[in-house]
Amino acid sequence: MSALPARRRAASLTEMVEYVLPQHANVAGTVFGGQIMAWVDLCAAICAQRHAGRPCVTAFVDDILFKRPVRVGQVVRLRAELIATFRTSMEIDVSVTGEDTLTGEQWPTLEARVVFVAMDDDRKPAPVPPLLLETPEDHRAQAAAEERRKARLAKR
C-alpha cells in the first residue's frame, strides 16, 4: 500500500493541439512520424508529471500504430490518459487525431502506449501516487497493464 494518496485519472488528463507546418512534413507533405512521436512523448510527459507531482522520464514505448497521415495545414490533436500506476512508473495511452479545420473532418491517426518513471531530486526512481480506480473498467485497465508490465520485465 502506497503512503501517497491516490489520484484521479481526470487530474492528469492532457490534451494538446499542434498545427502542421512545412517544417514538420516530409516530401509527401505529411507530418514526419518522428515529429508525431515527439509530440506523443511531450503530451505523455505532461500527463505523467501531473500525476506524479515530480519530473518524469520516458522508460518505454510499448505500442505505436500509425493509421492515417496528417498533411501540412491540418491539425494534430493529442490526448494522453493515465492507464495504470506501479511503484515508480506509470503507463499512459496517447491517442492522436488528425483534423481538417476547413471541413471539420477528424480521423484517428495514431495510438501509442508509453511508460514513464518518476524521478527524485537525485534522479533516482521515486514512488508515484496510485491511480484511483473508480470503475470496473479502471480495474480491468490496471490488471491488463500489470500483465503487459510482467511481459516487458520478462524480456529484460
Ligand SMILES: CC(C)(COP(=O)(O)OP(=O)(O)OC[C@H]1O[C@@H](n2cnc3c(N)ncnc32)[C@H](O)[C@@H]1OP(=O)(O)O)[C@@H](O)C(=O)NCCC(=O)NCCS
The other form holds:
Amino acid sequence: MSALPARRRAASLTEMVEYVLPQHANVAGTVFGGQIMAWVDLCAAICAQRHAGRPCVTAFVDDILFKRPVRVGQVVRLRAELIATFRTSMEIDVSVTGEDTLTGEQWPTLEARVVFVAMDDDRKPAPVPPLLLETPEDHRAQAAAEERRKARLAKR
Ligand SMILES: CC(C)(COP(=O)(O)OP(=O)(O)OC[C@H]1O[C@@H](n2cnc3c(N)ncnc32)[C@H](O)[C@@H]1OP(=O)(O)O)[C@@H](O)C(=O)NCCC(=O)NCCS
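Swap state to the form predicted in complex with the ligand from the form predicted alone:
So here's everything in the complex, that chain up top.
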C-alpha cells in the first residue's frame, strides 16, 4: 500500500497535436513511423510525469500497429491516458489519430501501450502515487494491467 495519496486519471491526461511537415516525412510524403513513436514517447512521458510529479523514463513499449498513414500537411493527434500504477511504474495507453484539417476527416493511426518508471534524485526508481480507481471498469483495467506487467517482467 502506497503512502502517497491516490490521484485521478484526469489529472494526468495528456493531449498533443502535431502538424506534419516535410522534415517528418519519407519520400512517399507520409510521416515516418519513428517520428510518430517519438511523439508517442513524449506524450506518454508528460502523462507519467504529471501523475508521478517526478522525472520518468521509458521502461517498455508494447507492440505497435500502424493502421493508416498521415501525410504532409495533415495533423497527428495524440492522447495519453494512465491505465494502471504499480510501485514505481505506470502503464499508459496512447492513441494516435490522423486528421485532415481541410475536410475534418479523422482516422485511427496507431495504438501504443508504454510503461514508465519514476526516478528519484539519485536516478533510482521512486514510488508513484496510486491511480484512484473509481469504477468497476477502473478496477478491471488495473487487474488486466497487473497480468501484462507479469508477462513483461518474465521477458527480462
Ligand atoms: C527502467 C529501469 C529504471 C528499471 O530499473 P531496474 O534496475 O530494473 O529497477 P527495478 O527492478 O527496481 O524496477 C523498477 C520498476 O521498473 C519496472 N520494470 C523494469 N523492467 C521492466 C520491463 N521490462 N517492463 C515493465 N516494467 C519494468 C519494474 O516492474 C519496477 O516497477 P514496480 O516498482 O512498479 O514494480 C532501468 O532498466 C532503466 O533505467 N532503463 C533505461 C530507461 C531508459 O533509458 N529509457 C529511455 C530513455 S527515457
